[in-house]
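This document starts with one chain, in the form predicted alone, laid out as structure tokens.
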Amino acid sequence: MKVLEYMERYDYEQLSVYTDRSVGLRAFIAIHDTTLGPALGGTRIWPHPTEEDALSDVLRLARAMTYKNAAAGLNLGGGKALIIADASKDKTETMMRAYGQFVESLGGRYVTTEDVGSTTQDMEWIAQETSHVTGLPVNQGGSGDPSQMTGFGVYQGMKACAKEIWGSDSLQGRVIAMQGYGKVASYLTEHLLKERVQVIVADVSPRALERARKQGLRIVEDPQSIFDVECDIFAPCALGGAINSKTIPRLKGKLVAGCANNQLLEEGDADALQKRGILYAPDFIINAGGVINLSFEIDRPYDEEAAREKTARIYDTMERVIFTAKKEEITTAKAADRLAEERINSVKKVRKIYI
């Protein structure tokens, strides 16, 4: 991967690298765009096999956060952090506090929160070293785990799509094949079960599958078989790139809508879905509930009711994306990008990069 060429192509502002051998810390922070405000994005802790894999992941995720925050109407830019480590074995308080110093060194250009592999406890440790952190426990004036609000937002996005496909936003009686069953997927399922949706789950984690069994969900033992399940909605809720040239021909449903980031492996995958008559709910549109929730923690007392009200508007945003896609005869992915880009470009006329 030619990092500088990639960053120039997609207009990245900054890539920072930090190491501390004494605590086993190897970390990247990528800042894509700060036109709208400081870059907000989570800290992912993942044992990527190569540095190139890690760089590709953090850069793609940072850019996605720019679009997510812009489309959600937040005064926040986009960034992401990645610590190359196994969260279940390598993570320690000293590692996270050293990482907190890394965040602090950027002077507020980047604000972090939870992501895959990191927890509310980690945010507390990070907060010992920097104030540029969100997702702190409610008893510390924070908003807590953003997963619950993310799940609620995905649910709202699904309902908007259902209205377009089936003429009603009711999901009652629908079958959803869910790839991945982490925290967000669990909260999403709580809403789905209230509408008597049949949820079918696959996950590589035995603990996740046990949680799904306790909720009475049907389990697909082979994670790769989830793409072949007869369903109405396919929900990618694991890592990115699940929707690609190999998996798209296997999908049985009319809608792809889930909580994972960067669900499409290539830009052309959106066209492939559209040609098959499958509506795609752009991930950064419908999974924005978490960052919306976190935005109510920054520079103000947290207001859960106001955060939930704004998250519910994901329904309206998804309707707007569908309308634009139909009117302009483009994919929903391109329509979502256009929504975000129009807001960023309009603000660029009056504001320079965040300092």
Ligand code: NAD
Given for the second form:
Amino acid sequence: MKVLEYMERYDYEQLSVYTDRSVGLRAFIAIHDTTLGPALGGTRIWPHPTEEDALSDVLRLARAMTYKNAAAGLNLGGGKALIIADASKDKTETMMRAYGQFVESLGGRYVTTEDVGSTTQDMEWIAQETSHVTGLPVNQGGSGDPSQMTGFGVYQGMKACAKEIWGSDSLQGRVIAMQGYGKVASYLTEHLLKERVQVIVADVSPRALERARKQGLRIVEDPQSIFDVECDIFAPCALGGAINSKTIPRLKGKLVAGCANNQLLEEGDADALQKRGILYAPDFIINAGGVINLSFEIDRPYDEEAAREKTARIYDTMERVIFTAKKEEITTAKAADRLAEERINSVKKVRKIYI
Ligand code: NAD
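Can I get the form predicted together with the ligand as well, since the one above is the form predicted alone?
Complete assembly follows, chain above in first position.
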């Protein structure tokens, strides 16, 4: 990967690298765009096999955060952090505190929170070293793990899509094939089960499958065959790139809607879905509940009710994206990008006056 070329092509502002051999820390923080405010994005802890994989992941995720925060109407820019480590084995208090100092060194240009591999406990450790951290435990005045609000937002987005496809936003009796049954997927499932949706899951983690089994969900033993399951909705809830030229021809449903970031491997995958008559709910539109929740923790006492109300508006944003896509004859992915870009560009025009 030619990092500088890639960063110039997509207008990244900054990429920082940090190592501390004494605590086993190897981390990247990517800041994509801070037009709207400090870059907010989670810290992913993942044992990428190569530096190239890790860099590509953190850069892509940082840019997606710019779009997510802008489209959700937040005064926050986009960034992301990646620690190359296995969260189940390598994570320690000292590692997280050293990482907290790295975040602090950026002087508030980047604000961190949870992501795959990191928890509220990690945020507590990070907070020992920096104030630029959100998603702290509720007993410390924080909003806790954002996954619950993310799940609620995905559910709202799914309903808006259902209305477009089936003429009603009720999901009752629908069958959903879910790839990944982690934190967000579990919260999302709580809402789906209340509407008597049939949820079929696949996961690579035996622990996650055990939880799914206890909830009475149907399980697909081979995680790869989740793409072939007869369903109405395919929900990517694991890692990025699940929707690609190999998986799109296998999908059975009429809708792709889930919580995973960067679901499409390539830009052209949005066109391929549209050609197959499958509606795509752009990931950063419907999985914004977590950042919306966090925005209510930054600079003010956390108000859960207000955060929930704003997250419910993901339904309206999704409707707006579908409307634009139809009117402009573009994919929903393109319509979502436009929504975010229009907001960033219009804020750039706000005149700076001396006050
Ligand atoms: P998580 O780690 O709790 O869940 C991910 C699950 O996916 C795990 O159970 C893992 O075993 C499983 N998985 C990984 N690879 C898989 C594969 N190939 N097939 C099947 N299962 C697989 O993470 P989470 O917080 O629930 O996040 C899930 C996704 O949603 C991630 O892409 C994350 O970036 C995104 N997201 C999360 C939030 C949030 O608030 N947590 C917000 C926005 C987006």
